[in-house]
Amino acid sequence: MGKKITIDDLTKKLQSPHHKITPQRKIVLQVFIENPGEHLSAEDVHYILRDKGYDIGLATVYRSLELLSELAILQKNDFGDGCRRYELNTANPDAHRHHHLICLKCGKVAEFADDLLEDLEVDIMEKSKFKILDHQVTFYGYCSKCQKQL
């Protein structure tokens, strides 16, 4: 995956004349650094912070997550279950993002990094004269643990 992302790396992305690095935004970012690869909802982040003793409102968490995703510090995911989840955006801007495997029973989200669709993308671009910048693929099924319970 490359270099480990630090809070300083992320706060540099956040610095601009229009955005401040508030203590709340910083602790929200810290949750993602401490939980790499996790796909966290606003409620998950709020619970983690409250569990650590931080007094932060859920509305503040939501606003922070939205801003951080607008700034491409976090990647917002919608897996079709009515709950937005966020993860650190560690993607190289020239590379495709990873894909997701969603368990329909327990809700576990796993990542799948192989990009097997490049040939298809080239074919689509040539036939449609459409420049594809990225794609997202989500597979739904049952994780190995839940398959044993079926």
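C-alpha atoms forming the largest set that superposes within 1.5 Å between two forms make up the rigid core. Residue numbers count along the first chain shown, from 1. Please read all numbers here as calculations on a predicted model, not as lab measurements. First, how it differs from the form predicted in complex with a further copy of the same chain.
Core-superposed comparison between the two forms: CA of K108 displaced by 2 Å or more.
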Given for the second form:
Number of protein chains: 2
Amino acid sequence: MGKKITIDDLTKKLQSPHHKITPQRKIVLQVFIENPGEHLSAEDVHYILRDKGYDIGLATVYRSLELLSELAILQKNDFGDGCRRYELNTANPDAHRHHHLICLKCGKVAEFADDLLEDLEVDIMEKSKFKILDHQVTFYGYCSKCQKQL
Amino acid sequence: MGKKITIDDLTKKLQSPHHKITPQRKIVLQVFIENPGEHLSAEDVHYILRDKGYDIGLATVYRSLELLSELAILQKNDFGDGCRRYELNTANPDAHRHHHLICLKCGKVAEFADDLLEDLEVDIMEKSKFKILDHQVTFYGYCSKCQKQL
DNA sequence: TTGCTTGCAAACAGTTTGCACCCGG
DNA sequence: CCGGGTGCAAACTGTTTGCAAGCAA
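Switch from the form predicted alone to the form predicted in complex with a further copy of the same chain and give that structure.
So here's everything in the complex, that chain up top.
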């Protein structure tokens, strides 16, 4: 199982002469901690921070998100909706990312465990001779609620 | 097996009072027919057409690509590299799209058959109660050639 | 003739970057 | 004090759109 990510983890991961802990970086991470399960874009985070009274530059949000995902604190996702979305990476470090089911009607994003893909990956590696390092999988359809309303 | 797509297919599919067959649409399709296996962006197509002496507006290329993928003549892909890419949709109409393996070193794009995902999809549908209509799957890694050069 | 299409330029959205100033360690 | 970080605005990229003129049917 993955463990909960805290601001302390950020502090630990930034223990490097090249990186600094700043209030901006802390508060960006805080947004994700306070919004578990959300898949937030840079604009989303910026908006949430505005709402909370923190007036930090949009460019800084972009830069923080990039840094946090490099540190594997956030997972970067591309749902093909025109912007990058991030979420807390709660998985253990050597596991792959998890994946998404997106409802085409209500936009709800559900998640599914990665291990279902293991067999598929092995199969594809054998057939294609590719050494697979990462994957991005998204399913589109209707969630249980929306199926009833169609 | 899928069949070869020709300009005639375009003519057939555009048999509607709302659509017209234009030289621009034909030549855009022609580019894909002449570049099998390529995953081309709008800019790619525009550039290729320039090179061939056809001076088509970029906006028209975008509009043609959109139309051709609505007609299921092209398949639209999102490889997360910042632009939409298209390729001929050679699969039979009721099959899902096929998927991609992208080499992180040389950028080579290989393809793999869709049917490997069938089981996975059924499994996910059962567990999640989502009715899955479509999916987008991309694997990233190193192709056989680049593995040797690492 | 009719109205879908085109080309162009302007508009757009999301993201990145240059630079002067700021501040954490 | 110093090198990385921030804010702002401008730049950039890929894409879309409004509109007048063009052309397929």
